[in-house]
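The chain below stands alone and is given in structure tokens; this is the form predicted alone.
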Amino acid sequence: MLNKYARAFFTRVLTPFAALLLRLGVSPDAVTLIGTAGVMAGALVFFPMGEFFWGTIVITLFVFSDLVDGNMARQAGISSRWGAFLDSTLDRVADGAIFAGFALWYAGSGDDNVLCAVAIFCLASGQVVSYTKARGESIGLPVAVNGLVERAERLVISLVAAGLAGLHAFGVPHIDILLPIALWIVAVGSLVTLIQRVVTVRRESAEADAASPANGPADR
């Protein structure tokens, strides 16, 4: 739900920094490499230690490069299949290495096994949402449903949540049980976000099956 304004928004305002990029000669892709590599030196280095306020800067600083590349290569005119999938794919390992970070803070310093089990399903969520999409778009239907918590909303969430979190390390009494309550609502959220786009998935096929009943796919 956010992806629609958020992305029209950031995309004005970081157009100029993504023409100087390409007049400096940076490509794209290096763009997108080095934004994921950021994020995830920020989350499993920084959250594991607790350390969250100062994690969630890095990260931020780092994930605006989803935007950054994609605005890059519109304006040199050289946006490729391949580009798509590079970015598409760092957007899941970038993704999985902060609820990975949560995971680990929670197993070990954090001492708190059910939320390093939410963390842990937040992250397999969170790619089973992209996936389901991504397949049901592959064998040919639209996936047209807007999910609860997708991708921005459980980023946006997190992150938040984890930088207030991180407050607590600088006096602020009690504001870290912010992060465990958006834990939570991710964890939700993603789950109510997949079955949406599953039974949307079965309804879709169920109508193009029925509209060509002989050329359904062939295996599973």
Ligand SMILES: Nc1ccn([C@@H]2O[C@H](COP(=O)(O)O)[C@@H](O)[C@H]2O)c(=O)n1
Contents of the next structure:
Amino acid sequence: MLNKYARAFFTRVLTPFAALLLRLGVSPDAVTLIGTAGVMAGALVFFPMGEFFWGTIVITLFVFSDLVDGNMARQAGISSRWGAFLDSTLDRVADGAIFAGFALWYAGSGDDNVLCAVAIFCLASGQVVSYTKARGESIGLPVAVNGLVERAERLVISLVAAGLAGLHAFGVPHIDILLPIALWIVAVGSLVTLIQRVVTVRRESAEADAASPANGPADR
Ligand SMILES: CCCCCCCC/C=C\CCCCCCCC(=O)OC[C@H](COP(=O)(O)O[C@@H]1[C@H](O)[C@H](OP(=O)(O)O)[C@@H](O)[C@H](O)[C@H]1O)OC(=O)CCCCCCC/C=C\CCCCCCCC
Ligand SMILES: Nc1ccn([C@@H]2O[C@H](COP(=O)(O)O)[C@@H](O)[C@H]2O)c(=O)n1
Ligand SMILES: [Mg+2]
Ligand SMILES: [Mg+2]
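Right, the form predicted alone is done; let's see the coordinates for the form predicted in complex with the ligand.
Now the full complex is given, and it begins with the chain already shown.
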């Protein structure tokens, strides 16, 4: 949903910045790589220590690179298959680091095995949700239903909650409860999304196989 409705707004806002980076000679691939490194650092340095406010600030500074890199590639007319592969692959790395950061906190000083398991479930289910689309598309299906909780929703729900929960360290009472709530929402939402996508691929593959039985390169 956010991908559909918020992307146009962020494209307008980020286009001048993307143009500036191109004028400075920065490549889209460099933005993809640096953005991922920044997200990983924010998540894996700050979150395991329970520094949710500063971790979220660092991640927020870098996570929008995922909208800037593609914008730069399109403006410069250099969108490439390699760029698409790099972008999507490093999205998985960044997402893994964010939810691993939460899991490491709950496995350590956060001391909550259930929430550690929920964070690991968010990590794994998010990766599988993305894989369903990638694999469905690789066998020639449109995967027309993106589902309830796409990547943008996973990031916004968990990062807004983490940033606000981090205000607990500045004396705001009870606000830290937002992070467990967000993790449960992302976990349940990802499961629903996974089911939506699997049902979609099942339907689309049945339709495609009825039209032409699978025995070519697309079904490998
Ligand atoms: C005093 C208060 C302190 C509180 C501090 C809070 C700070 C702010 C907190 C959070 C900000 C979070 C921002 C998160 C922004 C995410 C942007 C982003 O990168 O989105 C990526 C997304 C997808 O990009 P791609 O097309 O490249 O990726 C594809 C996708 O990953 C597919 O995955 P799947 O969905 O299938 O699982 C893959 O299949 C595919 O391979 C891959 O290519 O981009 C978008 O969706 C575009 C829309 C972005 C919308 C961002 C909205 C941000 C909205 C609000 C943020 C600010 C909120 C501030 C709140 C402050 C509260 C007080
Ligand atoms: N280093 C890169 C990154 C992205 N691309 C192209 O942009 C598309 C993704 O756009 P986003 O707005 O989601 O970043 C991607 O599919 C590539 O076509 C690129 O070429 N090089
Ligand atoms: Mg991108
Ligand atoms: Mg991306």
